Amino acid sequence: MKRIIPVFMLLLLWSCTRQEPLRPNIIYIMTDDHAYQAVGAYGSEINSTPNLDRIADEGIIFRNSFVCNSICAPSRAALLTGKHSHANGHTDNRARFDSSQVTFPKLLQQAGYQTAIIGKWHLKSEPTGFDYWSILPGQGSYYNPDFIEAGRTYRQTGYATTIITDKAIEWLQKRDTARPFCLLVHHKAPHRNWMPDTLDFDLFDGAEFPVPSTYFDTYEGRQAAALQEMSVIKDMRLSSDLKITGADGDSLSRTEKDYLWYLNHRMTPEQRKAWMKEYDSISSAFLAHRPEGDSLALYKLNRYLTDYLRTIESVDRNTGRLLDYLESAGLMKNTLVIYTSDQGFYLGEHGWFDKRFMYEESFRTPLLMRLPEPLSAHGDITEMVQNIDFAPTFLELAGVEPPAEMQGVSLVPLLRGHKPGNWRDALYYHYYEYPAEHAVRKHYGVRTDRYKLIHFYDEIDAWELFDLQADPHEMHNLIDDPAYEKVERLLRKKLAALRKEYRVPEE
């Protein structure tokens, strides 16, 4: 009897202290190319996002959230698999996702969750692991988008962000209320070519946005940065990007022809009338006083940001609609609501639009969460997290053991308000898509809380080292600075260790 008592007490202690899985509902809202610089909660100086900020105000905001490969399809593959691009096989946008591999939706399904994805998929193969899916083909369309649903393709009249939100709410209303759910709401916005809803045509009229201090960057000491083709000044199209028609006189460029075809064949007469009223006046004003030189460079930035931010206004408005539905349906208490982007984006920093580089603006993403009870975290979380961490997080919350092949780390300790002493101190990044649009060279690298080391390889062989504390805009490559030799050695060692840990093949 004396031997039984300690065992009983241990079992009692274990039963009192172990944490049962929460099995919360999960709503994961992901936009395409939403820069953290354009989120109010991150201190945006160019727009306001009250509904997104509500998630942060009522929950948590991650100050150091990053991707492992800053491009659309690979980012989505990393989300689903919890693995880096080389491990899940989806290294660039040209690949077809291997949907037979293990993904968190499949494992949640097996654990009794209802799973659904609505909106942008962009992985070429059909979604698997979802009880319901309604996806945009390819990049999708802002106006009157086509959807693929259960093998059927159809067109729906309206604006993509609103329609995707409508579909999400409709699915929530029809779901089996006896089971937990995981719903992925993937918006097209604010992806290029930034076509706003007609509701938002008055927004930012006459606004002049602040010009990033690095807008006229000359890329000294950064070979790959000088070779890119994503310059607002040189590479942004007047027609499809900035909505200016007639800039080439009677000779229409191919992009202008495509743009005009879209207006005539995709839009309803009412949409086209509103569109032409807005952009004909912009085109006329541009053609009457054609800016040149620096004036043209600044004009293009302002015109770009106006439409980019207008598409985000629709995202914010519709996120508010979804939050209001959750509130009215009594679902907030046991639902994890996440808002993020598939990667960051340049809003004129270094003179750029687009993403791809390991520099901060495209490497870093917004990440906001409103937590279910009884998770206790609130406010800022400063630990470095990455998009490969979502899959193991969702699985742990559902009481499912993440498979060993997943390379991400569960965020659940952080969501419980803990500060693990052994949390990662460095992140690995790898970009593969070259040659391709925008001519960003292949590269991989490591980031710590203060330093970043990048290796551009294959066509060129160049190393870059940045002190993010002294040089947050990454303008000064320190790779040849003797004062940073020790830092470089340590970073090379850390980079080699991460490549070994993640089993990255040698280039």
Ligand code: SGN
Contents of the next structure:
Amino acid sequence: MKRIIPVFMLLLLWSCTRQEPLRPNIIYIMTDDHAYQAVGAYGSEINSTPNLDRIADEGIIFRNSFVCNSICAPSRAALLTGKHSHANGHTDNRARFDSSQVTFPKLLQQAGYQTAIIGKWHLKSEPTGFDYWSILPGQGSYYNPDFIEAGRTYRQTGYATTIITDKAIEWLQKRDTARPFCLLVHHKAPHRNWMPDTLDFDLFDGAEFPVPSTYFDTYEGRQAAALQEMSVIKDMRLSSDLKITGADGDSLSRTEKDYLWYLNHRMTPEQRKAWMKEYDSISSAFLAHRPEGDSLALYKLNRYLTDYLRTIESVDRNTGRLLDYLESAGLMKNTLVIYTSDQGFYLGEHGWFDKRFMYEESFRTPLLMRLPEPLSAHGDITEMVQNIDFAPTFLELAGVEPPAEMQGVSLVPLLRGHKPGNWRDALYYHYYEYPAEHAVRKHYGVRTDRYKLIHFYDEIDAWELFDLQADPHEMHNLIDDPAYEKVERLLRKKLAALRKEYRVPEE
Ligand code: SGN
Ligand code: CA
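Show the other one: the form predicted in complex with this ligand, since we just had the form predicted alone.
Everything in the complex follows now, all chains and molecules, and the chain you saw is the first one.
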């Protein structure tokens, strides 16, 4: 009897603390290059996103969400595998995804989930682990995009963001309602060259956006930042990026020729007519008073942001359509809805567009979640999370033990409203794609809640240290400042420990 009581007590305790897997539906919406600076819920000063904000208002907003490698295909590989780039083998956009690896869609499928992916894929090998996939080849097209579906390529007339949303809703309508599902909706927008839907041409007309305080950065003390080729002023093209035609005179540049070819060969006559009406008048106004110097710099920023934000308007509107569908189908209660981006982006900060650097604007992503019942977290989550955490999170929710090889951490305790005392206190980051477009040098680094240490290596050898509290825009490299010697020592130790923990090979 004496022995039976403790066993009985233990069993009782176990049954009380054991959480039944929720097995909710999962809808993961990911855009391509959507900066948190352009999301209403994050305090955007340049646009509003009421439908994205609805996810945050009814759920949670992650204040510190990051990627492990700020570029498209590696970010997608990290999402699928729950591993850093060196561990999943997908370190840059040129790689081909090794689809024989363990991924969360495969494991969800084995656990009885229906899985689907619609939209941008960018991993070269065919998707595996999905019951249904309909993907854009490569970067995809904003207008009349091609889709690859079960080995067949076909073109669909319309605007990519709307078509991808239509396809998502159609798939939801046709699915087997007896089983939970995981649907990945991967938009092309707002990727370069920022081609808006003709519906959104009246937005931001003639707008003058606030100029980031770092727009005219001269990169003192930051060697790699000075060497990049992603400057709005120097590298952004008037033609394909800003849609100004005729500025080249008679000798059209290759990019202008490509842009015109796209308008003439990809668009329908109606789309082209609406497009030309909009951009011919913008081009004429530009050519009539050709701005120069600082006024050209500001003109380019405003023109860039106008089109970038117009493409986001369509993402917001279509996300609203998807949320409305979930509501009307009675799916809100048992579906986890996530909105995020494959990485952050520069909207003129440091004078830039594009991403790649470990600096805050491209390292961070927006991350909003609307939770299924009974997950009870609400409002802000401030713990540092990273895109390698999605896979273990989805698996835990589905009642599947995440494989030991996954390096991310399940976010489920945070979604339950708990504040785990031992949450990670530092993040590891590593960017590899050099030499390549935009000329961002290879680098890796560590970020804590207050400091960041970055090592640019290979062709250059430069260390940077930032105090994010004193210098949130990362303008002052403190690596040679004796007052920060102790901080630097601790960060180097932390970095070495993370590289050991994640088994990062020596460069
Ligand atoms: C294209 C863009 C680049 C961008 C890469 C990677 N150039 O090559 O500006 O950095 O994609 O983007 S473009 O002239 O073709 O638009 S990613 O999101 O796929 O990583
Ligand atoms: Ca991207």
